[in-house]
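First comes one chain, alone, set out as structure tokens in the form predicted alone.
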Amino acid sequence: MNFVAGIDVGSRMTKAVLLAAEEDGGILGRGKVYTHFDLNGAAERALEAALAEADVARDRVDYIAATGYGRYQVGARDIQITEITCHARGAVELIPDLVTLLDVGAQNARAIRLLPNGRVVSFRMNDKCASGAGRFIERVAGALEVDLGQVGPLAMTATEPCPISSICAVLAESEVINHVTNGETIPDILQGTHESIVDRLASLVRQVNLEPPFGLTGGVANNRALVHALEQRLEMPVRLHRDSEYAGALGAALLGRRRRRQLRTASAVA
């Protein structure tokens, strides 16, 4: 058996699916490691992961089909797909009755409107570098010097959230050691946080005729404190898989496993 693998290289983390190439199952193997500065490095190190899961050996993967910011750097890529379209591929595999997604990564959050097929109608993105996605949670998490893993369960403990009105990241930073300053508590500042950055997330969306049912992919997805002050806000549950977070990889698999058969099928009526 052969396969096919779909790579997002991002800003903060790197995902990699594999998926089987003549047949329509789902992941066999995930791999997810950090970025940093070597980009086709990171994505041979979540490949390697992706194939350890699925103990399938390196030579058996014959299609690569890469995006995320740095799908240009992926060099054994087979082809390279922009964001939207691989999100939006991905997240209608894994909630099928899709019509509105929020992905929000490190650096972007994009909301899109979608088709039954998954194909794209509308897209925003976010314009106000990282203050509507997860570095705005990392720098505010940093500042207090809490391990990211409990900023969720952490906010969700909170009386009295105190707003971080601050749209930059840095800037944030400030004000968070100001209301440390005042008194204020860390779960507070923590879903002030959330609260800040759902303000945000919910115009975003609304900018794509926002309507049920309605996702959430990205690596926020894994943070019960945002998915709970966004369903408050937007009046609405929130959609999510366990694998919400690789949905930027399994569309690029998924699309690249198109592509490889309609190149085969070129080939064999030629």
Ligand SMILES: Nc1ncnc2c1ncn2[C@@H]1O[C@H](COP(=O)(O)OP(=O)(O)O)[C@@H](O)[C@H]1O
Second form
Amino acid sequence: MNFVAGIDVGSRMTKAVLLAAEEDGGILGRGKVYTHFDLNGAAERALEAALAEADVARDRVDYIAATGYGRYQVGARDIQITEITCHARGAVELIPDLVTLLDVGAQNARAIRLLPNGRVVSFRMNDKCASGAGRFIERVAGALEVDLGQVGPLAMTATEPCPISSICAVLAESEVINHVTNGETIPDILQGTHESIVDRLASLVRQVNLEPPFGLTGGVANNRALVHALEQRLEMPVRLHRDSEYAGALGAALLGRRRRRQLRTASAVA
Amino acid sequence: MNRLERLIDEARREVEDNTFAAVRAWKEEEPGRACVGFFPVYVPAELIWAAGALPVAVWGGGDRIEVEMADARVQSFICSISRSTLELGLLGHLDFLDGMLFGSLCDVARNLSGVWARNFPDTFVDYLHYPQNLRSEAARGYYREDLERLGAALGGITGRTPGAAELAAAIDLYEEQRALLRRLAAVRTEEPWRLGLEEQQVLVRAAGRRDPRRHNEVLREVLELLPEREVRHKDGVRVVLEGSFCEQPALELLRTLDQAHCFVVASDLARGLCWFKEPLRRSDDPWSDLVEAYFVHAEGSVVRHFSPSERTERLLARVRDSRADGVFFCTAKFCEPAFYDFVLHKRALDAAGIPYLAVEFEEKMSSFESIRTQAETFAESILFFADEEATA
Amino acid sequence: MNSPYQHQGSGQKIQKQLLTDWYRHLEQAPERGEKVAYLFISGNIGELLQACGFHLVYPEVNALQCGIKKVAGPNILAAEDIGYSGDVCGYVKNDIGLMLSGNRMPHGTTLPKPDLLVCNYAGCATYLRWFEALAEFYGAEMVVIDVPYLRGTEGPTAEEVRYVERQLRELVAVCERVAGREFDPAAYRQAIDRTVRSEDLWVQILESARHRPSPIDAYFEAVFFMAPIYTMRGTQGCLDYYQAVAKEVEERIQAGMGPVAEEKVRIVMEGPPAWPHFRKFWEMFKKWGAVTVASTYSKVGGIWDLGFRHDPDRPFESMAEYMLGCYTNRNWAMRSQLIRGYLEDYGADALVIHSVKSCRSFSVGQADLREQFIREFEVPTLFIESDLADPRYFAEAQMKNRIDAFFEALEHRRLTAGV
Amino acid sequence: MYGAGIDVGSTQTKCVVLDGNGEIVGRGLRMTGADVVKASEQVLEQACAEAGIETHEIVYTIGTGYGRFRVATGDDQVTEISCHAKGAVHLFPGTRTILDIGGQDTKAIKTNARGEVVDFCMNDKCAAGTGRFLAAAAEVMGLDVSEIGPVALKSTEELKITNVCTVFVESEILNQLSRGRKREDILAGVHRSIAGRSASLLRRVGVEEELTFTGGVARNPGMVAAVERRMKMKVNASEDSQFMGALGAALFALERAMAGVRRKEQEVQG
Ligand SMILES: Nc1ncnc2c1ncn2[C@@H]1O[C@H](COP(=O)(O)OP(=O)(O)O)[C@@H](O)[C@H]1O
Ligand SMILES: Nc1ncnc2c1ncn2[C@@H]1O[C@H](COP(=O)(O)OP(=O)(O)O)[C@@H](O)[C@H]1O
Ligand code: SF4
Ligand code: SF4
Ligand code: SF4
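Would you mind generating the form predicted together with the named molecule now that we have the form predicted alone?
Let us now look at the entire complex, which starts with that chain.
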């Protein structure tokens, strides 16, 4: 049996998924590693992890689709596709009937309007300033010396969220420290941070004419408190999938599989 | 490099030259003539030419300037073109100009005229007010008087106050140029792979600083050579580019669009140099022809007040006429007028079901990764799914 | 040391009553079948439109009130949701956001829709874009009164005045058609007559700041004092109001009272205030005993202290002159001249420039003003940045830091200079 | 008689103790962290220990920096703008212009011969072009902030760093590394980019000889060189640059003490 891989080289994490090449089945293997600076190396390592999970040998992979900001650096790629197209395609696979999608990674947030087949109708991304993305939370968590995994659970216990006025992911750190000395509790500050990010995310997603069903992908989807804050702000449920972090890689793999089939049919005809 | 490429390359080098060496050389060779700069978007170039001066588009320093002094004069929330243009002046790169014109475009351009007068007290600085009340019976008269006033003021620099004959001749010359530029734009609409967007824009921008007689020759030759160019037909989506009427994106950005398979088949790039969609109606009174050019022939733009629906209809017509798949809003960061237009255009496109994409650029940006990603996505969203939806 | 004035004077009560009546009247206009015109403050032509039977709405005032009542944030976000960029004028977004959420003002009035949008374009290109958007959203008719930007330093030319006057006369016909009523020239004339009297009093109030200590703060207080003359100029209520305020100011002078306990620094202010944080903003200056003795923002709706008055005998022509002379319609050199005059005439110690992101009309050129006043005129000048509408652009700690540093230095220099 | 100045910065807290002759007898430095009060106490203790005195021997203490109101032992507060000017003119009497680059903001200050502020400008709202920007670059490279300057000085090739966002610059650096660009060239680019931003701030107040560079970033020799190159003039910098604010505050404290404003005694007397 042959396999198709999708590799999403993100600014922070590189993700890979493995699909069967000929059948329509779902994810067989996943891999996730820190990107660091060797983008091609990260892609290889993520792929290896996915191969290990699926217990498949490297030479059985005969088509690789790369996406993410490092897509052009993946040496073994057969095709590169942008992360927006891939996220949209992956997301409809994971969360059917999706109309609006928000993908929030470490540096970027992208709001996407899509069709049932995953085609992107319109999208908006923040790309100048990291104020509305995962790094903002990471930085605040860092300043508060809270583990990233604990951010969500802690924020859920907030009683009186304390607003963060700084737009800058970096400057927010000192504002946060200020709050601590003012006696604000850590959950309240974390929740305040979430609310301020959610404000920016909400306006991003409204710019593509938000309509339900609405889904969230990207690493930030792991953060329960953020999801909850987003639901409150947008007044609609946020749909998730446990693999949503892999949406980009999955989309790449799916589009790659289709492309591979097109090519095979073409060469078979010829 | 073949002849065609050489012609384009020469234009490229001239428009990328922030020291305006070629313009300075022109002035040397044309004793008795002057050079009058102008800030975007529009000034009646023919009036400047008729007064014996070369109109020079001073449209920022692009990505080839490190803004330092002007950063201290123009706040960070103002568009880059205002800053880099001022920097060019403060660096002395514009010392060959005998005058500098500003027109009513936006508050930035307007206030910049005063800032200019303060910083360059020895240069002739003028401000042209374009009437915004097009319904008023007094508007044409007011504008005409203002043009005559400007003509006389320019005459004060060159010693040649333009009369009707000079003005008519100048209009002829610029009409010829505009017709050539329209033909060049048509090549992009018909066969975008034949002429890169960047190449086309280089030729348009050169029109902003070259002796029109010379540049018309170049344009004619380019148009002759183009059909013979060996090209490969490429797959891509067709888009109308909107929002870069004033500050101009870096040439690299324009190249990026072609590479991302987004073919710009119509645009408002360098709007001031390509403001008229069709030949001007001519009469035996050239002053009145210039007035009518503004009142009747001007394409939708923020320089002139249009009813909102009229402006959006013009955009929709551009999409239709150029058989575009979508619209690419490429707006200079902090360009307020473009942002206001965007909201109204967006509503109209949503209603018409035309896809669009909005990105912002800055003159000095040198990384086009994000724009490339967005343009690629836009192309993918149309190309990737075309067959699937066709069969569905 | 005197106690500061407690802002509980009769003027404030009158103003409150005036506004309450104004809005009640306005809200009910559609029921009575009366027409509503929207227009701008700078170079406003309220008297003329009222003489045509219109009720007036000033979207800028809506924005300002939302700002001060702290609902600007949500309005701005609502406008950004439909595509307005974060980088455009917050006043526009505020007003559009208000419209999107049903046009209900923070004090409860629901504003009627416009029957006519009069873009009395004076010195701000954003006005055009703003009313173009309203024209689209409301489907209302829009008229532009085109006011050419002033060149040179001499004031408007005869051609410019004639051009604007002509348009005003043309506007009458449009108004008559839309309002379905005839223009009442006598009413217009009478209104202008009351206007002139209000203008005299207003100038008297502003110039009271020449006293030491100044009885008023010509910025933080004046921006409230100016409301009637900018929105209901020409009405009897407006005139009554300025009579009351003038009286109050006179009492303050007699009592030697001013806005702060001890006037330590006299400043001239350039630029609009930070409405969403108005109190805090003022406190930062009060703390240092700083009193504004003259400001340019209190002149956005018209400049009378240089001598201009409307003229009941030339109601159209003088209106045109008035529109052309507004602060934002003045070029850089004229603005610089005006500020310099204020610094001298009012015996000010320093200039404060508040540069707001929203308003390019004000902001572009301010850095050159700053440079000129510091370097050429050697006037201590403070340059601060925030916004007049968008609460997000107000960084309190940083603002305070700058203001403190400035007055610290000023105080210190005085101490050493005194030695 | 001793006077102390405590500069609670966004990143680091500094303390200087002066003796009656205005000589620096003790210094203290630590990360500001979450507990501002504690940080200010600790630096004071550190400085006293170095001076070999007890904290109660200090007659007057002035707090400065963004956390100046939290200095528990402070008798009064002065903004860091005034303090940097005072300190810089004290150490380098020819100083007329000051560039202060701290952890989160950059200031250009114009002063007279007495160390009084004549004019100043600062950037804010965005951490671009501040010490944080350099710290972020250092972190991605796996270097300490004190190491990047010397490395940058070895650069042989000009390389342009385009991102101004402190968060995005991290991935730009990774990107450059993955393209095989040399560490020193990238770092030199980072330094140049900050020098460029500082230059326009300096132009705003107008540059007059001599230019003194203060704040923690002035300890970075790469930055000093970059500013010198950009401004085409010699720049004063010293090991004590980071203490300039604290020094200024201590000088103010000493002045007040001399003037007989003695809090403790006043309190005792009633
Ligand atoms: N368990 C978690 N809880 C909260 N946030 C998380 C968690 N896991 C990941 N994240 C966030 O997700 C971001 C990474 O998302 P990802 O989509 O992988 O980004 P990119 O594609 O840009 O590398 C991190 O910035 C982090 O903030
Ligand atoms: N030895 C050093 N070499 C280079 N940079 C340093 C050194 N020490 C501190 N810094 C830089 O100085 C910054 C702190 O400067 P400082 O003036 O103390 O800032 P703040 O007052 O805002 O806390 C840090 O961000 C760090 O980048
Ligand atoms: S505000 Fe902060 S997060 Fe945004 S661009 Fe600036 S440094 Fe980056
Ligand atoms: S770029 Fe936009 S804002 Fe700037 S001068 Fe041009 S039109 Fe005005
Ligand atoms: S730009 Fe300024 S004058 Fe114009 S609408 Fe906005 S705040 Fe008013």
